[in-house]
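Below sits a lone chain in structure tokens, taken as the form predicted alone.
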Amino acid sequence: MDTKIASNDYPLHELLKNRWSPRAFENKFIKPELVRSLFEAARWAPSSSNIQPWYFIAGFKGDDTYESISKTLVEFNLLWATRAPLLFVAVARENNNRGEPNVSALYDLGQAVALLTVQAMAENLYVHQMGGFDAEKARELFEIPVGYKPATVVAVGYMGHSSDLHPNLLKMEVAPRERRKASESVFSGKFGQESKIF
């Protein structure tokens, strides 16, 4: 198991502390139980006037599902997708109830998919969400409705080896974790202003 910690500047709960994108994952399958638990974390995140735009299509390794989400993905992604015994679309109602558009449903989509990720932490299963998938594809083969956006598919399993992955991939799985300071994504005053928080 290849584990990648966050070198954090300032506290962070030990479940995002670990948390990570991994594309090695275990052949190993997943209680439905565990899944259950994890749409049930996506259920209780915020959302703009409690509209709750989010929707899954979620497939188990071997089905029906799982084999159309594949299909979605680009060549890249299926370099290591598809070891992942949990495959799912998560998808956007883009009105709300009024029939108006609702530009905050891709936010909360993220917020519901984000406080998934953290259930699965704490169960030991890890989530990679990609972008590279074809979403008109994903729309013809699951019969998605006019208004609700396909936003990404995403991957769930638990941990494998890096050195399971194609060649192609060893580089990045490895690689340190970085990310920029938090001093540089806060302002005050105005946008660009260095915040006094930091």
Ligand SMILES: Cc1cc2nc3c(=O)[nH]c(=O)nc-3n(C[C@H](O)[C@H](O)[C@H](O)COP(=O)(O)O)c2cc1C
Contents of the next structure:
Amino acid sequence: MDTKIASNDYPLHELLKNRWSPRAFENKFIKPELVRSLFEAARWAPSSSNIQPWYFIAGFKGDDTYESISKTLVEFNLLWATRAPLLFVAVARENNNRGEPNVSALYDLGQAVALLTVQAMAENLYVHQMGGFDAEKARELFEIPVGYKPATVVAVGYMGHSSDLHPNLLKMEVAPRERRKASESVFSGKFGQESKIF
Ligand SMILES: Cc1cc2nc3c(=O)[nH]c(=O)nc-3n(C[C@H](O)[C@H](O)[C@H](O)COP(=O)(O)O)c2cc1C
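Starting from the form predicted alone above, please write out the structure of the form predicted together with this ligand.
First the chain shown before, then all remaining chains and molecules of the complex.
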């Protein structure tokens, strides 16, 4: 099993330090109560005006929903994602309760998935989000109405062995995780001006 612990510059909670997006998943079922807790974590995310614009279409390996989700994946993601026991499509409701565009919809959906990811880590489950899927195909297959945007497909499971992966994926799986410095993203005074906090 490959762990890719963050080389953090400042102290970080274990759950965040250990989180990463593996492509190798173990062929192991996730207990339903753990899956319920994942979506409970998403449920309690903050959202603009508490609109809760998140919706999820969940498939479990072996069922029709899972099969349909896998049909939406781009070739690259198909190389690995269908080993995961749980796949779901994350969908954002695009309008607010007055029928106007909710500019925070994708932001809030992302927060919900982020919290789900942390809840998953608390159970030793790993999450890998994917933008590489055919959203229009997902719309057709799942009859997703206009005004709801399929944003990502998400794979969840227990971490597997990189040696089980397609050879083209191996290098990426074991490469160290990299980030720019926090000081390059946090400004004070004006945009682009490094904050004194660092
Ligand atoms: C919105 C989104 C879309 C992504 N799309 C893909 C994808 O289609 N295929 C893939 O293998 N990884 C995908 N990723 C995973 C990212 O490549 C990964 O999170 C990033 O390289 C940082 O690595 P880490 O999560 O292991 O820290 C996606 C992640 C996000 C958040």
